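As C-alpha cells, one chain now follows by itself in the form predicted alone.
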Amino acid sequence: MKPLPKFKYHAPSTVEEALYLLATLDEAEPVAGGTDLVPLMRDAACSPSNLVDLNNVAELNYVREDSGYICIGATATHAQVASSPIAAKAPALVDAVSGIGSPQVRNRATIAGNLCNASPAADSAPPLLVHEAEVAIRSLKGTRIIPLEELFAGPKLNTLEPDELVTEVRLPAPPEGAGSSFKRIGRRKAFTLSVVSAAAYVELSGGEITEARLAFGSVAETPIRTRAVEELLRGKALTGGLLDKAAESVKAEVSPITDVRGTAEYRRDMCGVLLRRALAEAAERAR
C-alpha cells in the first residue's frame, strides 16, 4: 500500500472552529469519510499540508426534517441516510446512497463529499438533483445556500473556494402524489462506478404527470438534468408512447464520452432504457 504524504492533522470540535482552520491555514482539505481524499492523497494526486477532520464537529451530523425540508448535515454518511425514515420521502436518494461502494464505504462516507468530490459518476447527485437539492455553504464570511447544479464546475471540480465548507444538503420535503425513482448500470452489482446513471421525479394527479425531473450522471462532464425532455412529460399521461418518445429524446440531451468502462454510444442508448425503468418505478411509487 502506497503511503501517505507528510500533513498535519487538526480536530476542531464546532463549524466555527473549522473555518477558521481553513481559511487560515495553507492548504488545508476538510475531510469527514475520507473515501475518496485519501486515494487520491496515496496517488500524489491532491498533497494537502493540513487535514481538517470534520467527524468531533457534531452540529454536522444529523439527518432531519426542518421547515418543510429534509436536510443532511455534512457528515452524515450513506448508511444514515438510507436508514433515516425522513431521507426515505426522497426514494431515489435513498436507492442510490443503499448501492454505493460497499457497507463498510457506506458507513464511513458522507452525502456531502460524495458530492463535493464533483464526480460525473457520482451515485448522489442525480436523485439530489430531481429533488431540486440546495447545499448550505459556510466561511468565515458568512453562509450562502445554492442550487446543487452551481456546486458543479467539470469532472472532479467544484466551485467552492479554499475557506469554504459545505455544512448542509437540504431537499423540499415532496407533497402527496409524488414518487421518485434511481437506477444505474454498472460492471458489477456493487462497488463500482456506474457506467451511467438516471434518477426521475414525478407528481401525479388524476393520473396525469403534473411535475417530471430527470438527471443522469456519466453522461457530460457533470451530473445533469435534461429539462426538454422533463417538459415533453408534463401536463400528459404516462402511456407506452410517451415512454417511447421520452426515452428517445434524452439521447439528443446527453453528451457521454468512450472510456474502459463503457462506449459513448452504449451510455447513450442505456439512458433511454434507463429512463423507462426509472420514470415507470417513480410513478407506481407515486400511486
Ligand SMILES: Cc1cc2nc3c(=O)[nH]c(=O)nc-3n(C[C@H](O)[C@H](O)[C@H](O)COP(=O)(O)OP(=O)(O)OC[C@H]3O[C@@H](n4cnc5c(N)ncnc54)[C@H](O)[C@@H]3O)c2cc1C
Second form
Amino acid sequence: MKPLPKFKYHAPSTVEEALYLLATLDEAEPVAGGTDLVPLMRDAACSPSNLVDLNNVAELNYVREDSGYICIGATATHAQVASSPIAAKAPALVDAVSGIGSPQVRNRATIAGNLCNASPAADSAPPLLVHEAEVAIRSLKGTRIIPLEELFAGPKLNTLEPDELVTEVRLPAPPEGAGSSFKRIGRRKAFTLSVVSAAAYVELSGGEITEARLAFGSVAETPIRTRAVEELLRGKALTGGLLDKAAESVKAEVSPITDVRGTAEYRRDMCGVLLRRALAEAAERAR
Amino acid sequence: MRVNFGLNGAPVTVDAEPYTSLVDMLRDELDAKSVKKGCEQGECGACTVLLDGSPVASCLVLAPQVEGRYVTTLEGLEKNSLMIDLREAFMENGAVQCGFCTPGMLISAYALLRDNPHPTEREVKRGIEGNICRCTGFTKILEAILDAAERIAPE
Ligand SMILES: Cc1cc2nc3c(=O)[nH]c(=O)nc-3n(C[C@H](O)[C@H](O)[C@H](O)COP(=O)(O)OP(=O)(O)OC[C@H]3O[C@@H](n4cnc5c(N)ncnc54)[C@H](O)[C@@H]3O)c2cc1C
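Target state, the form predicted together with this ligand; input state, the form predicted alone:
In what comes next, the whole complex appears, and the chain from above leads the way.
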C-alpha cells in the first residue's frame, strides 16, 4: 500500500482559470487522466504541492474538424479519439491510441498527457509526427503553436514552461491519396509498452510516392522522424527493392539503447521490420 | 474536502482528503468491498469500477475527481440481469479460483456485453485486456463471458 503524497486539489472550469492557477500556485502540475502522473506520485517520483485538474474544463474536451485541421482538445481521451469519425481520417493515430493500455486506461488517459509526459515510448507520438501535428500551448501571456517535435526535450522532458498548458493537438486533414499506418512490437500482444513503434505516412500519385514521412518510438531520446529515409522514398515507385533499401538505411538513422524491454541491436533490426509493415499498410490505405 | 457523487444509484457525500484514491474511498468510507486493491498502478484491473458507465482503474482516480459523477461497483449490479447471467456463467465455467480478480473482471465483462452483446472471441480478449488473473490462465474466463453472451436474448 503506497499512499499518495499530500497536495492541494484545484478543479477549474475554464482554461483562463486553469492558467491563472498554474501561474500563481507553487509547484503546480496539471493532471488530465492521471495515468502517468498518479503512479509517479505514488512512487514519490513526483510530488507537486498543487494539482490542477483539467477534467472540468469543458472547452478542452473535443475532437473536431476546423479549417482543414483535425483538432483534439487537451482532455480528449484515447477512447474518444479511437471512436471519432473525424480522427478516423488519420488511421495511424486511431490504431495507435486503440492499443494504448487497456479500456480502463483509454477511458481516462489523454493524447495531450501522452505527449506532455514525453516518454520515448509514447504510442501517439509517431503517428502524430508523420501527420505533421502541431501543439497549441497557452499561458496567461498568450498562445504559441509549435510543431510536435519541438515539444520533446528528452526522455520524460518536455519544453513547456511551468505556467503553460497544452490546449490542443492538431493535424492537417490528409488529402485524397494519402494513407498512414502504425505498427508496434511489445513484449506481448496487448496491454504493454512498445519495445519499438513505427508510423508511416505516404501520398501516392500513379504508382509514385509523392510524399513519405516516417517516425519511430523507443529508438532515441525522444520519438523521432527519420528524414534521410523519407528523402530516399520520395519521387520513387514503391518496389520491393526500394523497401529493402529503406529498411536497411533506417538502421543508421536511429540510436536505440538497451533496457529491460529490449536490446539496442534488436530494436535497430525491428525498425527495418516495422518500416516495411507500416509503409506497406500506409500505401495500401493510400490507394 | 467534501465529495458529492452518485454511488450505485444513490447520492453520497464523503469527507475525503484530495490525495485519497477512489478505491480507498470506496472501500474504507463506503464499504464497497467488492472493489479490490491490487497493484495501485493501473496495471492489474482488480479495482475496476464504472465511472459514468465506463470502466476505469479506481486506483488512478482521485477522490475529488468523482464530484458530481456516477460510480458503479459490483454491489450496485447485484440484481442486474446481465450481471446475474455473467455471475452464473463464471460459476458454471469454473472462471473463479482465488476470486481476487473476479469483481474487476465482472465489471469489465459487464461493460463489454452491455455495449456489444455478441462479441467475437477477440473482442472479449480486448475487453478484459486490463484485468489480470493469476489463477485461471484466462481460458475459463473467456469461455464464461462467451457463454454469458449466449444467454442474452437476441434482439
Ligand atoms: C497500465 C498502464 C498502461 C499504459 N500503457 C501505455 C501504452 O501502451 N502506450 C503508451 O504510450 N502509454 C501507456 N501508458 C501511459 C499513459 O497511460 C499515457 O501516457 C497517457 O496517454 C497519459 O495521459 P494522461 O491524461 O493520463 O496524463 P497525466 O498522467 O494526467 O499527465 C501526464 C503528464 O503530462 C502533464 N499534462 C497532462 N496534460 C497536460 C496539458 N494539457 N498541458 C500540459 N501538461 C499536461 C501532467 O502534468 C503530467 O506531467 C500506460 C499507463 C498505464 C497506467
